[in-house]
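This document opens with one chain alone, in structure tokens, the form predicted on its own.
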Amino acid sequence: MSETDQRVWLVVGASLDGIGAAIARAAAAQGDRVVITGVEAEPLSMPEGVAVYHQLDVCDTGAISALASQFSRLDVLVNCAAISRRDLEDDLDVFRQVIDVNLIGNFDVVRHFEAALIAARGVVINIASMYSFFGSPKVPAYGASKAAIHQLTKSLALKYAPHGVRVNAIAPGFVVTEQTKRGRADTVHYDAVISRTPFGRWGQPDDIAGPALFLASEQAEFVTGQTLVVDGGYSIG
């Protein structure tokens, strides 16, 4: 496949060995050109097949604009940047920070890459969460932000459909990532997730990569405005 034939992906929030990195690695493995970002100066490790990393704070509109100016077209945008602050989100400043990153930052990325997505008749994949649908006293801001991502996905799908751009989301269940490390240290919570999940385990980042490839593919060309739940059956229990 020549470079001009490659689809171009931007995976925002892929600097750690989590869901973003797994999606980036899977996209690169099928021959696509993948660019990743993260708030850190350097990624923890570059996903195999990915050569380009940009440091990006999704709360920095100027930085988003500067990055977007480098893309004349973008086939797939994955919005994976998110934070949670378990047991701290009752603090108003922390609550605002979580909303700023998880909701406003994600929206700002889509806004700045709009022209590149339209030029490619591209795809947006937002990362929602089980907490889009379930309440949690431990992460109220995270849950609120992810519920908003679920709704924002619908609104953006309607906005961009006339331009041939599809917008969907994935709602992972409980996945083993750096972000869930503190929650997994709570053995009661950890075991409760396993007990309720029909497959009897926590998810792995690679479990989310396949659904992302599907949503970005021609097989999903009539799918938009949907949030695909990938949770090992947790939500049907």
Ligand SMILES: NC(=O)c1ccc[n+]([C@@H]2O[C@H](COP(=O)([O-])OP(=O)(O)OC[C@H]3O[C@@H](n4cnc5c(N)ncnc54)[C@H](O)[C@@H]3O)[C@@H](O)[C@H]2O)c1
Contents of the next structure:
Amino acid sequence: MSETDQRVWLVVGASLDGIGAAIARAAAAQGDRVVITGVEAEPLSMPEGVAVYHQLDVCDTGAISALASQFSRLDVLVNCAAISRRDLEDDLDVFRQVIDVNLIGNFDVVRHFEAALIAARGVVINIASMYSFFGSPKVPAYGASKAAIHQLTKSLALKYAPHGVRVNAIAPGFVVTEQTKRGRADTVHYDAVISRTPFGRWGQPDDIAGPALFLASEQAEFVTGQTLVVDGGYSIG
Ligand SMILES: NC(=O)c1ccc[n+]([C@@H]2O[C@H](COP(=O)([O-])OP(=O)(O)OC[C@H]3O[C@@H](n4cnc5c(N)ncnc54)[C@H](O)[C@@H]3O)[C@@H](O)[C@H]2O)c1
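Please give the corresponding structure for the form predicted together with the named molecule, as opposed to the form predicted on its own shown earlier.
Next comes the full complex, this chain leading.
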């Protein structure tokens, strides 16, 4: 396959060996060209098959614009950048920061890559959460941001459908990553997730990669505006 035949992916928030990295690795393994970003200067490790890393703060609109100017086309944009501040989100500054990264940052990235996505008749995959649907007193800002991602996905899908761009989201269940490290240290929470999940375990980042490949593929060409729940059955009980 020549380089020009390769589909181009940008996975925003793939620097910490979490869900973004698993998606990036899976996309590269199917022969696509994958670029990743993270807020850190360097990624924890480069996902196998991925060669290009950009440091990007999704709250820095100028930096997003500069990165977008390097892409004349983009086949798949995955928005994985997010933070949660368990037990600290009652503070107004923290609340604002979480909304800024998780919601406004996501929107701003899509906005800046709009032309490249339209040029490729591309695909956007946002990452929602169980907290798009359920409340939690421990992460009120995170939950509000992820409920908004579920909603924003529909609005963006309507906006871009006339251009042949599909916009969907994945709502993962509870996955073992850096983001959930603090929560997993709370053994009551850790065990409660396992006992409520019919498959009896926390998810792994690779559990989210297959559904992302599906949403990015031609097999999903009539799917838009949807949030695909990938949670081992957590939400059905
Ligand atoms: N782990 C879970 O259980 C779980 C469940 C549901 C949804 N999610 C979502 O999946 C996505 C990936 O999460 P993860 O668990 O792999 O997390 P992670 O902590 O491993 O990775 C988060 C990524 O976001 C990036 N990031 C943080 N702040 C940023 C900023 N200001 N600008 C740009 N990038 C920034 C980090 O650099 C990192 O690459 C997130 O949207 C998260 O909310 C995770």
